[in-house]
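What follows is a single chain, given as structure tokens, in the form predicted on its own.
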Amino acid sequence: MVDPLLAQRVLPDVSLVHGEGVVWDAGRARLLFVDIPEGRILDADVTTGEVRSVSVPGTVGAVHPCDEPGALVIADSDGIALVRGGQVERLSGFLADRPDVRMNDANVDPAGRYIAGSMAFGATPGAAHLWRLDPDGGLHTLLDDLTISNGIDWSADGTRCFFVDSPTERVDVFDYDLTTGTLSGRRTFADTSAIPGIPDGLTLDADGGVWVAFFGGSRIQRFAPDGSQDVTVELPVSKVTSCCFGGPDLTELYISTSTEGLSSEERAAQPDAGGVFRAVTGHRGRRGALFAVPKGSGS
């Protein structure tokens, strides 16, 4: 392993309760992320520091750009929705009658489907699922009996899907059928039980490396394509939640963090907790896929 890299805080005016889901919107050169319990969607210019914010009812676990300019897809407290001009349009409300469960991390597969997972507010074992929303509006359950459905991303050719159910302390990999959007052949890619914290969000780089945020571990850890530990990025805060590559050439690693569960003493010792960070790692990311807005969704 190489010596750890240090991440630096950016967007000094941004302080989040439970920041999550950093995503680079390459079409607009802006960074998207959420503050889950506050129901806030944030949209930032990392060069100027200008930040826009939209609030939605309930919680919001993830946000991603769409193939329709100006539209965003979110995983929120009721399921999956579009946000246009600050207005929420429900695509699927499968959690509307489950006040004990909320949506968590999500991503867009290479075919434009939205793959989104959930968790119980009390992290009840087995209460979470992973769903797939297709461009035709059809909703399908991909995995059940999960606890905290978290980071998800695909290999460059779309044939492998990497996934975290946080309490397992593993990064798993599936075979992925890009034609049907189905998972099979689940196996362990990396055992993370010896790393401080639990695995949270993740992203893949252009070389097939898997970068994983460790909640409670003050770090992002890269795993080489063979699953071995490689680059470590250290942060001055403990609750590290997600990461993505961004910037004009996709060489900047952006990282979200949280204040969730910190005591007043820990909060005082971590004044940058809840901030957004950046590190230059020597690796390059990949441009993310856009969610294919279902036909018939009105504006």
Second form
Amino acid sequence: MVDPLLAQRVLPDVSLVHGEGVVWDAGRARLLFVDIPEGRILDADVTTGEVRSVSVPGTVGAVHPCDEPGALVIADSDGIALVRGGQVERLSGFLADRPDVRMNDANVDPAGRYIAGSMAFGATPGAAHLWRLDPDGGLHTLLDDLTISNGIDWSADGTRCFFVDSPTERVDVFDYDLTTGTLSGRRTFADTSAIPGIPDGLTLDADGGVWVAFFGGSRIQRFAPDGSQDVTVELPVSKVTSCCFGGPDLTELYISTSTEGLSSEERAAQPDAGGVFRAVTGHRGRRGALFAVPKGSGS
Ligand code: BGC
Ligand code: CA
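Can you now output the form predicted together with beta-D-glucopyranose? The one shown was the form predicted on its own.
Next comes the full complex, and the chain you just saw is listed first.
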């Protein structure tokens, strides 16, 4: 077992209630992330520390860059939307009549489709789904009977999809049909029940390693392609929510954290909870895909 690495806080002015969803926007060399309950989308230059933020109505679970420069796709309280010039343009409003459910983590598949999951505010078992929004604007249900739909990412060739439904305490892997955007053959990639906390966001590196945030576990854990544990990155805060590789050569691991569910004593003992962290691990990430904005959706 390798000694754990320590992550350092970056962006000292950023303190989030429920920080989530770090994503490296390689085209603009900026880090995107969200503060879910505050409905805030943040966009930072990690070199200068400059941070911009846009607020949207309700909650925002995830944000990703698009193939249209300047546009962002978000998973928000009502479903899936674009943000253009600070304005929210609805793509799909499938949660508009579900005030008990919000969108959570999401990602863009290697073909530019948006894959986004939900959770009930109270984490009601079985109330969550995973959806797919295609470049033709069509919405499809990929998985149902989930509880906290969380991290999702693909192998480099797009044939396997790694996915977390947090309370299962597993990282699962599916076969992924990149032509149709469908999942099959669900199986366990890694059983995480012996690791503190529950699995949350995840990202794959260039060697097929799977980096998983542990909510309540003060760590990011790397799993080798065979599912065995190797590198651990430790944080001085317990609620670790997501990670992504960024920086000019994709060798910096950025990590979001949260204050969700911390008691006032825990909050006082973790002054950096809700901050963004960075670790240099010796591993390199991959450039993420861009969401293919449906044709005819404004602009
Ligand atoms: C959700 C949290 C939840 C956590 C559990 C996050 O993605 O936003 O509300 O408590 O996952 O891992
Ligand atoms: Ca998450």
